[in-house]
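In structure tokens, the next block holds one chain alone, the form predicted alone.
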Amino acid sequence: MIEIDVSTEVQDALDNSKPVVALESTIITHGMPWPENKQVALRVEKSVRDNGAVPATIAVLNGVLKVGLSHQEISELAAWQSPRKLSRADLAICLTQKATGATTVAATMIAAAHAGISVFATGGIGGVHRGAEFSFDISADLQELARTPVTVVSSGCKAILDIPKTLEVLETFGVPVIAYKQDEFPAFWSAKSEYKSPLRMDDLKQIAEAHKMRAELGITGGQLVANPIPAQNEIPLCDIQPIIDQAIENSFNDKITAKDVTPFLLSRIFDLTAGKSLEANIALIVNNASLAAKLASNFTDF
């Protein structure tokens, strides 16, 4: 039987209809080095708390699916040697083998839904990789959004991806893509891309009501709320795009594939921007956590 350990704080919030925000853990294990990974994870949790909600960082520790890590558990995970990177395909195996792993967007959504959490904050979702017409490399995050009833707040998809193809797949899967307070779909490190968002909404209460309405209509899946990075923290698209192109060319030349692609590209872009990409990444995830907490407060009446 699956063993889900929901922290006392998170369970108390859920039992008393208080806002809760799910948080992934790959940002801790695969996003940045120790000890900055721990510091950022705690900073993201603080952003949730400062905006009136309870954070629920999710991971698998020694075969137990944990919903709401303690500060000690975050520290241990941040220092863990070679934890698994868990998506829909490997979550059950990690649990069965009593192993330790960090949850991606897809796995975090699954765990959040099991625990009864409706709002999840992340940096950027996965999507269709450039060259997918040859590699067929498409993130499981997109299909999870079509299956699992969790509203995800992110700064769009990661800018290393093929944005128009990602939007097309989300449309095919029937996932609402909602740009928050702007018409353009954000491009992760940049507040705006050259692509129009399918939907725009400025009212968090309406976003929450739309989530509820989908359930009442019997429509599966969640929503993607695309929240632009704050202007003072962004890297303009004209500056970052040539760097992304160079990093992608490097990945092709080095024959990087599957789960290794995103960490390779993010690391290469970090080097090429002299660390500015990581600074922007931290700013946007903190900003997304803040917005997700405000959004989650509109779910407590359901």
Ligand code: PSU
The other form holds:
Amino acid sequence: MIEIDVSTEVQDALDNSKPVVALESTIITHGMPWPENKQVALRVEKSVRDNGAVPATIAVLNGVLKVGLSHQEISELAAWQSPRKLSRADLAICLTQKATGATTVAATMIAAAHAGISVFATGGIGGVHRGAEFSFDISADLQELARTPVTVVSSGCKAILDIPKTLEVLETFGVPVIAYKQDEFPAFWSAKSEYKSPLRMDDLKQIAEAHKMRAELGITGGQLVANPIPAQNEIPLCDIQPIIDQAIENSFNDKITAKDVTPFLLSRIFDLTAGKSLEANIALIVNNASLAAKLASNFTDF
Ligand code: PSU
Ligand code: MN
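Just the form predicted alone so far, so send over the form predicted together with the named molecule.
Full assembly next; the chain just shown is listed first.
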């Protein structure tokens, strides 16, 4: 039997049609250094609460799929020695082996949908890596968006990725990519990439309605809402681009592959920007959490 443990607060909110926002845990364990990771996880939860929704941070702790970690559990996970990074392929095995792991965007979407949560906030989704024509490295997050009915609020995909290829794959998979209140697709640390977003919406109610309409049409999958980092927190594309290029070159030289690529690049960019990338990363996640909370309020009308 699957052990899924939805916290009392989250279950109560779901039962009473109150807004809930799912949050992933890989950004805590693999995306940020300790102890900032713990502080950020708690700040993100607060941002959800301050905007009227209940946060549900998701992870697997000792073989139990938890939806709605307590502060104590967030602290333990943030300090955990080598937790697993769980994507769609890993979730069932982690539960079977009673291990501990953090959920990526893909695995968090699966757990959120299981619990009945429709809105999820993160920093940036995974996507098509640069050099994918040789490595075939395409994040499982993209397929999940095509399959699982959760609307994900992120600041686009991480700028370490190949943005045009990521947009092409999302189009192939039939995932609506919706830039919020601007025409350009955002580039994570920078508010604008050089690429136009396939769709733009300025009205949260319509984004919620489109999610519901999709389900009514029998179309599987979710939506990607691309929310730009606030202007005062961004690192301009011209400043971050050479740093990204250098980090990617380092990853090729060090023969970093598979699950290790994203954590390697994020930590290399952290070093190369002397921590500035983390500050921007924190600002954008907090901002996404607040938008997701407002969006979730529009899901409770149906
Ligand atoms: N965004 C961040 N930091 C992260 C991630 C996203 O700012 O650590 C994580 C997310 O959990 C995402 C995962 O789902 O990286 C993608 O990993 P991969 O490229 O291996 O699929
Ligand atoms: Mn990958």
